[in-house]
Amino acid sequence: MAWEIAIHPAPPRETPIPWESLPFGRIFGQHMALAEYREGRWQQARIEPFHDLTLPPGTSALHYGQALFEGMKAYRRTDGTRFVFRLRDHWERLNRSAARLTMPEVPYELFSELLQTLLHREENFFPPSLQQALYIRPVYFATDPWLGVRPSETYLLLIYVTPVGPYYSGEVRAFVEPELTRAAIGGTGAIKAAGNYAAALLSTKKAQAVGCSVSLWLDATHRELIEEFSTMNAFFVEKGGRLLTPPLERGTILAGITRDTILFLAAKVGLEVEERELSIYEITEGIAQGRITEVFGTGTAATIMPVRALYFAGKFWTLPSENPVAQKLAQAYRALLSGDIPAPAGWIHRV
């Protein structure tokens, strides 16, 4: 079905995007869009100038944590090419998150009539080229205000967007919690829900005090095998060239979009991939030996991260500073968004 939309435009930005030197997510764009469910169904979708929320205080999102998000980015070609990718994948992730936390789906043509909408709003948020790209942030929460416990019967689906540069600056290093847990089998580890990202702050602060800036999490159970970084799926090369990963069966892992398209990408340019379990033993041994040789980050804020270190144990365990492989992967990375390898129907949205 056709979706209406209504649209109240916000006055023109004056002030110039600083490209060379953005920071990431500080400069939000001039509109946002907005669809409210209640009484059983989603209603008329809006887009309005770009301003803060107004909530009572027993908005049911801030007690019961009823709220997930997604991280999307939107990019243009030297051509002038304008388009979102993989966003029909991102709205599935979205409706999986939502169905674990039990809140309506978004139904695809809403979502993706008004983010299409809100892009040509933002135009001149687009960035000049492959080197940065529009990080668009869908927003979904409950918005009963009543202090009960029960899914709400009301929600907000809220997207903007912001013009962004890379999420790290210098070498990352890495910090392996050994004792708090992100996620646990049967939990909201496999989807993008707000908690988890709080669950991780704690974490966040551990790393900081050794010098790291991000941490990467252990089994619940064990706190052996290896399940993701904070804010990033994890990849392990051996020498050789062969990347390992972490399955997601077990579902304590978020099923990132840019995981599954370095797997695709992996194939393209000849890289054998082992999707199994990796105990971190296996991988500090295998750096200390020189069995594995890069350590590197996926995710749609960071794309494809190098890990200089892995703190663990009380020691630094270093990896080679070259990172061949995930230089050859983020050429094929940008090769893709250019057009250069053809992408899989559906991955290229154009705007």
Ligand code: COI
Contents of the next structure:
Amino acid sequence: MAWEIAIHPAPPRETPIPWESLPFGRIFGQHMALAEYREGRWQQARIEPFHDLTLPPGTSALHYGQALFEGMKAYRRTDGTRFVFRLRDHWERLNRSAARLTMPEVPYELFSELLQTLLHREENFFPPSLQQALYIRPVYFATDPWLGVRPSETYLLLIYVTPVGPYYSGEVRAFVEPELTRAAIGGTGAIKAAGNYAAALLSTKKAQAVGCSVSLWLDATHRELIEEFSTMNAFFVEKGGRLLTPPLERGTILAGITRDTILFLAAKVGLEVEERELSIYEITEGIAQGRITEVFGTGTAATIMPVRALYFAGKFWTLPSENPVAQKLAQAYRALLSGDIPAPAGWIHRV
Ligand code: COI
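Please could you give me the other form, the form predicted together with 2-OXO-4-methylpentanoic acid (COI), since above is the form predicted alone?
Following is the full complex, with the preceding chain placed first.
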């Protein structure tokens, strides 16, 4: 190992983990991994018992939002092998987010060794089946205690784990946001800036008021082109099975790693995909006329989540209750995790 990682072990968890009814992100591991950036270099890589943080009131991330996060999943196969899914891709995205927010690059060796060491300590938090996962949350933020608006000179990287079941329980309906926007060209829409999620909360509140659990964002210029759901990338299925999804080129949607995995799996299971700009009118008319037969979201937390209806222009545009294409992709996703579908090099990072 290139990085010296100090280990301060915590005692084992005493209360049993409710594997059959895991909530999302409420049960935490016993440890967390930390590293600090100071004096122009990363230092103090360590594993500590999971604990609260003490921060000065001036902590710049709290004021000016130099803060980002990632979400990854690790699994245990039936033969007992454990792995992180697409670790390097998540690390690359973390650094793309960091570059946009003028935060220092996190070296791959530091990131992967910290995580590896943490996961060895958290062995007992790996769920017993591929139906659940060990969700990994890296969070990276500015820690200078001064109030000047400028890039911080000090940072903290934290990584911790939470065993998780499904992100959504029950049917998901999406509120097409007609007014607020998530990202404009040139903004931070393509990265996992913490502030992107804060900016989405008001729309989620509006969504809940009409019986939806997520928002579907439209483009900031015309409020017409579909961007993504508030927690997931968006896919639409045409009658006959072709997938449609908005492209990444405008830089206003997250380059989802699950999105990319779905594009890979679609080819494997013989589904055509078109990445192109999609008008909300094209989609709602398509639903009304039976040309769009399924809508689903993809994300690390949500995996593949069928969306039953879109709320737009004052009414629900409801989809058929069957989701054969989403189901086929979910099955292929499980086959990829179990090893029945061979993964491209580097996607399965053994720990
Ligand atoms: C993830 O899918 O991992 C995310 O970070 C999205 C968040 C809504 C939990």
